[in-house]
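In the form predicted alone, a lone chain appears below as structure tokens.
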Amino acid sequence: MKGVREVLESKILTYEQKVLALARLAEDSVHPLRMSDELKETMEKGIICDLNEGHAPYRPRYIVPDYPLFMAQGSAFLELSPPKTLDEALNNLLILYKHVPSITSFPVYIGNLDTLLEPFMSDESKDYESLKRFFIHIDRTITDSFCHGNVGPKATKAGQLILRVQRELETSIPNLTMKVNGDTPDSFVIDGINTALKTAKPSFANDEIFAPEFTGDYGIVSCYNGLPIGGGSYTLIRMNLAKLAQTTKNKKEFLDQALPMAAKLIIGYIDERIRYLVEESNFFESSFLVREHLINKDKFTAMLGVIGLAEAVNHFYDDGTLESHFGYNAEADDFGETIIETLDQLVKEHQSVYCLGTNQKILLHAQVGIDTDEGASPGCRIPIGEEPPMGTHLKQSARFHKYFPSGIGDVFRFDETVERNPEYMLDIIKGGFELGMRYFSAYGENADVVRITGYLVKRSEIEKLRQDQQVLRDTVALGMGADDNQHVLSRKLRK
């Protein structure tokens, strides 16, 4: 039992950062899923790792509620009538986001916020200060920066002031993704530019892209994680390629024996997780969601998420020089591809009979990794601090983009000088849509708000925390390990 006395004893952690961390140690006491023991040896070499999902799943890992139902039908359970007025609309969804579990006891998903809210706009100077205290709320009590919310691809009255608060507001919670398509208005996008710069939200995605994928709409959640609404994932479990790559000799090996092996464990247990959360653990039997059908288990997923595909690489071309990596030599390049063409190849393959949003098919997603990395990088993303000019950065992250439906993306670092010229990130936006980039992640140089890899932290809370002091929000601690493995805050400065 010392990891109990050590959070009852904890001087920084929160109360409420207390009883979830006990939780978490009551949930990890019981052994209910059937694991081989050559999954607990690859798991325990760090090749296959379960993302602190817990031993015995009892709720999904992301769930993506149908708000606009919600709007329209109130909630029995909750004693909500259908809102008449944005306050009555607001209060509704505050309400309705104490009672949306996820793998971090938080909603990773509130919703298209601009769409849901638009119906309610009346009074510009009412709805702004409105909208205001429903962020600062927000901020101060779902207290984990993987909460996100969407806004676009259609240029709405309330965008622009859910904007226009986040710029003033400057909060690290929650993180909001801005839909594009061609028909959303230049100077939408660089709205959400000017506020990205500022606050490191929202991130762009191509709604091009992403909207064929799914049957029906999808939300971003969490980090950048497409998903189907009314639905959702039951897990995300990922492999770490650089890990994988060391057990090998050469290329053949890795692709003809290490990563089929190594998909086949990560598959079967992806299965065990949903086969004990959809058979044994009653939640779909007992959450209210599913009964007013604001989720469906006929619209859920999973994931299989990978990181350090340029270190795997990299460990069959390194000779010592920067050219020879990942990012700068074509074969190694072209490697790398077909590592992700294979693992796609065999994840297609395999029909996941619960995955029944996604046509019983697991989805591959480019995993932002955790703070206690090293030595690999997120997804398939460039190491920083060998990252190419942004011209050649943009075309070799895009190749990679259409393997990962449920997200993948890169995040780049701009200087001042852009916050006076927009329409320069909004070229470089359109640009990497059009080499087919699913997602672009963006901050200024000086903002204290800053992107760690798929969620938010402030600068200033990260400083607080290095010192000893107690911080509201909980993911601070992950940025602040990110930063000292990764150094993410040492991306490369975009002029």
The other form holds:
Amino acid sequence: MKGVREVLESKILTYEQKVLALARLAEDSVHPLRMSDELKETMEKGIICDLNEGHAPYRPRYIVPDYPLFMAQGSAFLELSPPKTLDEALNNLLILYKHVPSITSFPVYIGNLDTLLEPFMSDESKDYESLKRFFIHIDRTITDSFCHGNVGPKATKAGQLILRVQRELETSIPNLTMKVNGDTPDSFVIDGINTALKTAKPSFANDEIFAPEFTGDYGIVSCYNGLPIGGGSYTLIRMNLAKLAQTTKNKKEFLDQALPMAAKLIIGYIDERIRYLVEESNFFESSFLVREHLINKDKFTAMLGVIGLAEAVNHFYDDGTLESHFGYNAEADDFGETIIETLDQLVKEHQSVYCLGTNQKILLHAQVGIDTDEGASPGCRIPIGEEPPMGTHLKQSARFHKYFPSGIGDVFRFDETVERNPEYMLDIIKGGFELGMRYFSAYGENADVVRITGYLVKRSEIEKLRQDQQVLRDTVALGMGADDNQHVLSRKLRK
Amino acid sequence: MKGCINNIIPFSAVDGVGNRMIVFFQGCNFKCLYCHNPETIPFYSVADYKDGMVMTPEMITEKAKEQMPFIRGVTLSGGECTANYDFLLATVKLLKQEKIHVLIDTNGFVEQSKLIELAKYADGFMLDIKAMDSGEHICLTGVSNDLVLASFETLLKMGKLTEVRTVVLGNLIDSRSTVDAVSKMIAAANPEVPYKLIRFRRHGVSEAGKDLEIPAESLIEELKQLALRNGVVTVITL
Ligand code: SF4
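Having seen the form predicted alone, can you show the form predicted together with the partner chain?
In what comes next, the whole complex appears, and the chain from above leads the way.
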């Protein structure tokens, strides 16, 4: 972490980025969390990482407000009455967004926008212009790509207009997910596919898997995290399986000793962070979101992330050939699933008292990595550069999806020929969903907006930053780091 | 039974609507000057086939099943797959036993009795009509187009004509009169059959086609309008 003066005097950071960086430095100057030496040591080794969540959690990492409730009741605190027109609705939302905290201080969830706005649709061309202004406003003021909106699973006029706006604007913010189930018409999904090929969003979420897990009310948030509406996630701490594997001599030691030990430490740390947030930070006592029931402590959960499954498995199976690797070797893949199954069991055995949104269970999350990661692929992904043919890839990946309600997914880069045949991608998505895949992301090879790992960045902005020019959106720096260290822009081209 | 398979593309976006596995059979009875895959033209015996894979219908079907549920079906192409009739028929039957959707990509140069037998099983055919004038057809492919036009009629009657295609050239043949005649034929028989106009491109073409010219973009558009005016409902240009 940079020092105060370095931040203050930076020529690259915008004013807003400086203020946020200074707030982080202030937070990190205190140490209210109880942490054992063993935990600290494991964190120093990089086996457990809190993703710079800060030393004193004073707001939940991800907040998923109940926007339909906000639409219905307005807000006493913000002095807003329930909207009657589209412009009032959009204006109210833009106001609320500025008051939804998160780890980045920007809202990570901005609502199931189509169903939220459908009641206000009237004149198509006017509505289109209003929506366009709304999305420009979001892109230029919520300068962080972890901001995520949802559309679907119902096809609506509002949904179609929202997609059309994305195709026209080609912005990296907000991120967008289309929820898809058996009732979603193909034409709406194809509209989504055409949009994704142009501007890397929406991604597609398998509503038939997510909905029962969250009893219907969930939002896709931040990168691709499924979380309960009206709540969110207190925290996300991750385990680097690749680094953990390196500390062990064989699979047995890894599974029987190292993994349970690391799981105990990380779960304890998650609980400690929640304890401080809930019991000491007074967040839930001071937020008007709570007073107005837009969020509720009973709807929150917490996330345990994993990265580097592929490298952990390869640590035990690599014999110098690709055929021995995760993604190519059935035995290695089975062992990968055993690791996740074991961790899933360990997590399910634990009762986390404040995770009332998910029956006091912490959720597993396939973390997409951070810009500085090296030698550990996101979640359970096959490393970039080793991607097998697509059919094999999807089947291999789908088997892990059931373990990760709070998010997992692969990103595929498509050749331009797909633009003439969006049904091609429709078949792939449907096939994947049939196999239990919960999430699918794609972008077209010619698009400026690209999906880095979970979030979106414009290639043209990365180039600006490489030349030391100032950029508005803070995630551009993450994208540049991820390309330097993980070569994310060199994903295999699918045609 | 075994056959020579030049290549298999498990996921293809360019061989029919949706995602399809495409199987390129080795060997063709035409020698089109503009062939994009001239290496698929020669016939080989299974014993001395080195360039691709010697496969059984079972192996092809197994490969297709591996791609499920991501593909909509299989497209059998070439070369000219009907030139390997017995092997093709066995493959089609087996794929259909597995309830896999099958399209056959053909130049139409096949005995009608064989075509009828194939059409009993296959879900549809994509037929190339390369030139309407027999002289031009011989000049371009080495053979007359009588059988091709008969195949057009046969497939139409059986309701198995999925698509008709013509490669548009800048010289050698009069693409305008071919497109005019073919689109009139389609419109008269079943205007719903899509007609695809493919702009000639040099990619992959052998020495034999070095004098062929790429048609102007405007010609493609003009021919598309012509076909639409003649009554074809769907005209696709590539
Ligand atoms: S019919 Fe097709 S495969 Fe055969 S020579 Fe002509 S273009 Fe090539």
